[in-house]
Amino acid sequence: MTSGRPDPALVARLLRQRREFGHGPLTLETLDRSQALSLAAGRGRASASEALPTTGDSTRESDDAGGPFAPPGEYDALREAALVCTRCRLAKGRTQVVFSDGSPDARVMVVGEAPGANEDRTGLPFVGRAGKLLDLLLASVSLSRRDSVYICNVLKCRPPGNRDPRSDEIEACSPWLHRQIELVEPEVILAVGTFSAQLLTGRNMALGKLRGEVYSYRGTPLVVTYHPAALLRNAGWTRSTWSDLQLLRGVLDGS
């Protein structure tokens, strides 16, 4: 470009990948005539990213020229793409990625934190004693993987050492997670542990904080309630727990 004039394409182009990074709205007023200039007609690659905060050392990718991820549409393939994917750190270290568990026609979808060394090694979500607890809980309200329930977790590859979860990881993995909720389409989802519930409901609180009432998320009915790894280490949050399923169970139920 050579006449200075601001690329409109270019313009909103960034505009989507600042909203597809969750940045707020751009401000000109802060940049003096050169720099918003600059900005806008793109003087090379580096002059529009610059523009841009970082989100740490992820890997991600986008699926064009700097257009925003959208992942497929449909089920089976959104399934294939994601077992391939490398938009962030994790994808280095896995054993494989740990997409789901139960029916996608379930009436209900769990939705975790991240794999652990189990889920790592199988492939599955909640599996071990985590998992067998969680099993016993939705048996509790007459629900079961097999055929009422979906599960999966914001992350989809494990965290090394079982860490907790980076924003950058889980801002670049939401997306998988937000299609399936489109397209699984359950009746109510539930939330087990901090992150999920933090990021499904849009709240930055703690658990003990959010848990016990029904939210929305993008109109399906959302409950939280503490992640049964959690339960494991503190069997005082099982009566909590129980209150959080019976108001799931009430929803499913139109009480």
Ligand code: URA
Second form
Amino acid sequence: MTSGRPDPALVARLLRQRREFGHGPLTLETLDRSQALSLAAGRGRASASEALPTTGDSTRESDDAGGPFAPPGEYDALREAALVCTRCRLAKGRTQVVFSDGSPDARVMVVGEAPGANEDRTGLPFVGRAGKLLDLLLASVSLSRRDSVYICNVLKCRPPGNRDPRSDEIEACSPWLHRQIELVEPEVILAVGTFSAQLLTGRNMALGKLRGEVYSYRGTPLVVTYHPAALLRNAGWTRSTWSDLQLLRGVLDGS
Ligand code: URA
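Just the form predicted alone so far, so send over the form predicted together with the named molecule.
Expanding to the full complex; the earlier chain stays at the top.
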């Protein structure tokens, strides 16, 4: 990798090597503002096929029988397959799989943590109190799930009692998310909350330390911020969240 923008071919080779050596799922880097804007403008963006093994992070992915797990590469087929997923224990307790809301053509993709009770009941992500706040936050930068945002979660099924996602559940479920991102091809990703931010940045750090920068998720600019549910508990994070959304808007506008 040279200074400045990463060379997609080198990134692809590095990813392949990491797979071969059994390293963790993601290779990411922090971008400075001009690199992020350049990615957002489509300059130097590695295509999914260049930068990725086609099955996503396949060193850690396997189907129920222990073989390689390759989620379908076509959006409707992906959704249909995910809706009947039994890859982890959460399948037993769910009412339904919560796959997404918004348009797969959206410019912005929001990735939350996991469905709660309302989402499990309705089949749509972020429909409870946290969801209402998310909608307001998005509206503050002229975005909406109806027109411009695609919303989904790291986990597609509700953890019992809304407990935190477990690492094996994230591992089992994340191939769906990686493929969703690959197919939706958002211009910018917004990860809300620790689990989503850590998974997509590949960094095991507190959210307060992660936020405030633009990352690259496989060539797509990625901004991370507090989960709206956390914001409901701690209004002190509002200013930082506002500034993260401005950062997102700036990347989207190329300014
Ligand atoms: N919290 C999330 O992270 N996702 C939802 O869909 C609802 C609440």
